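Below, in structure tokens: the form predicted alone, a single chain.
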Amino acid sequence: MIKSLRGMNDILSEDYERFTYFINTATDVAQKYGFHFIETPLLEETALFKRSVGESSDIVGKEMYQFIDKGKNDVCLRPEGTAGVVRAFIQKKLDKAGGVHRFFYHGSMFRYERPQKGRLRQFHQFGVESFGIDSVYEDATIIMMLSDILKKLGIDYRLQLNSLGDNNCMPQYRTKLINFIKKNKNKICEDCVKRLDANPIRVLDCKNKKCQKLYINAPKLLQNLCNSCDDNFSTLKKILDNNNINYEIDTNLVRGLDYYSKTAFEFVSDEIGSQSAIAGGGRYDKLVEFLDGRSTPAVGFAIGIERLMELIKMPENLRNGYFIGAMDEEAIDLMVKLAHKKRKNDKVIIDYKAKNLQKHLKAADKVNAKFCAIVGLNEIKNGTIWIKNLETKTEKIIKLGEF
């Protein structure tokens, strides 16, 4: 029997209206904030990732499902979708145009890495990116609409914050946790010796429990921000602080991409185990460029869906539409007629063998139907139909006109 990839999972029954809940939910809250819906291919150059996640980052390391194609082209499957959302900006040159883009999207991501409960190797993401507007402002609108999504699908979360600087304070940080790194070089993993060469703020984003317990002491970075970027991160707390949204500050915050600056951020849930973070994001203002665009400053997030599908609060399943049965074979036309007609205003589900009255009315409540109608001989004759309201338990019969 050929089964499905490791890591890769089907989604059926219970989890399928979970995940068209979330996207719907979703979906509406980022309209409501004015962003417009993009899709971007699964399928990329590799250049385009190495030059924007980084080369230094574990997602172009060790986990892109990267090949060469027929054409003898570079490819891979895509591992995140900012990257492919920034080129599709610059190739239709909507960064030459100017003014501000807001863009939504979902879809598949694929990463090589060991599967485990959230984690999987295909899995599926909700994203917003908005270009064009350098103002901290946008930043706390896009975690205010974060905020929204989580609220409206009963997601308790907690929102961890940190500022990451920009060109004017991040070299001479980057010079402090370095001669930190160096002084401790001994101590810290294999993975956080290579950072150290390629993108040392990096290490600060290490999952070896040993180098967490030493970067506690390492140089923070909040503490030697530019008075610009200390504003702007002064700002964004008192933003949130004015419309309620609670936050807590994580010094060691740095997200796990290389292109993020200024403002970083998490949403962490305290009920899913050791994968707490169910999406983040932050400011990459200098990405459009880094990807051969004019300067554009961004912000975005991504929501990882599978980390929180057990998180949703379903609302309560409420029975809608119709189960049309047939009583006698000479039925099953009128039937269908009837329910083809039916559908322009209804969901209708039908059953194509004709049954009993129990029969059918047992096949409605399996499909929650709202309304269970019959048609046999005798309403082929009268002309008429049989509705049982199922939540109600009212029954009545009427004019085929009228149904």
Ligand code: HAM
Given for the second form:
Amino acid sequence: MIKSLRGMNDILSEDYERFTYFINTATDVAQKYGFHFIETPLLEETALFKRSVGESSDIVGKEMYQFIDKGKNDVCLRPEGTAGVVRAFIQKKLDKAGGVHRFFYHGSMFRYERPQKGRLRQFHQFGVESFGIDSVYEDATIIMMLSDILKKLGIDYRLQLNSLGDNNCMPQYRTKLINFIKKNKNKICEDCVKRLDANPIRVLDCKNKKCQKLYINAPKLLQNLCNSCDDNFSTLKKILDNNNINYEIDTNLVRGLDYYSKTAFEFVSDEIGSQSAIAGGGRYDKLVEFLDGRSTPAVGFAIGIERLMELIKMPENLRNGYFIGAMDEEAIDLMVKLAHKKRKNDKVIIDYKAKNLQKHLKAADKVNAKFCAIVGLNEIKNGTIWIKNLETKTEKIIKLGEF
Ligand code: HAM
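Let's compare: the form predicted alone is above, so bring in the form predicted in complex with the named molecule.
In what comes next, the whole complex appears, and the chain from above leads the way.
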């Protein structure tokens, strides 16, 4: 038997209901905040991710589904959504047009990681990207939006917050950090030695216990911000305080993608095991320019839908629509005709085989129909239909014309 690939799941039945409930809820909130849907291709030029997510990141360095296509183009399945949206934004010349552009998207992302609970090779994100606003109020607003989405779904979270500085303060901080790491080079893990050359800031995110202990004494990002980044971060905290959004400061939060500056955040859940990040995002003011567009400030986030699935509190599954059954072979054509008419406005499930009433009622219950409607020889003769409301348990016979 052929099975799905490792780390790639089917979504069906109850999972699909949860999945669509999530998408509908998140879409509704995003639209309330003025975001518009955008769809970008699953396949992009590999160079797009190398230049945006960064060659030194694990995502690009180790986890891409990359191949040469039949036209000899170096392409890969998107590991994340931001780069594609930025490419589309530039390609449509919205950077030149100026103004504010807010997008949301959802779809599959691909990372060749070691699969485990909450970590898949094909997973789904719901993301938003806002272009054209350099005010930290927009950072706070998208954090509030994310909080609204999670609250609507009944999900508890902790918000972790950091600032990654800008071109003014980050280079000096990096030098300080490199000096600190070099002094301790013989005490750090192999991965951190590699990070020292490729992307030193990522050492702060190292999961090795010995390294973590050592980095307690490393220079802190938040203590090395320039005045403007420091003010910016204080304003962000103030806006969140004013709007009752709780947060924790994590000066070691660096994110796994290279394009961020200033605001960086993650939403985590304590109920889903080690892969606890349910969403992540931040500001990326340099990325549009870096991908050859006109310099445009931007900020966004993405939610990992699979990590939320078991946390979503679904509303009570209310009955809806009709189940129509026939008691006699001769009534099947009438049933099909009635269903066709009724489907203009309602959901209708039918059974093509003539069966007794009890069997039809059982089937109607199984598909969660609100009404079970039955036709047979008697009904054809009298021009009527028998209907039971499965919520109130009341039944009646009505004229076909009234159905
Ligand atoms: P990210 O932190 O790499 O950010 O991914 C966002 C979320 O996707 C994570 O918090 C996690 O819930 C989920 N996720 C990541 N990898 C996996 C996986 N292998 N299996 C299951 N879920 C996973 C980004 O992708 C950025 N593009 C977010 C962003 C948008 N920043 C600005 N705008």
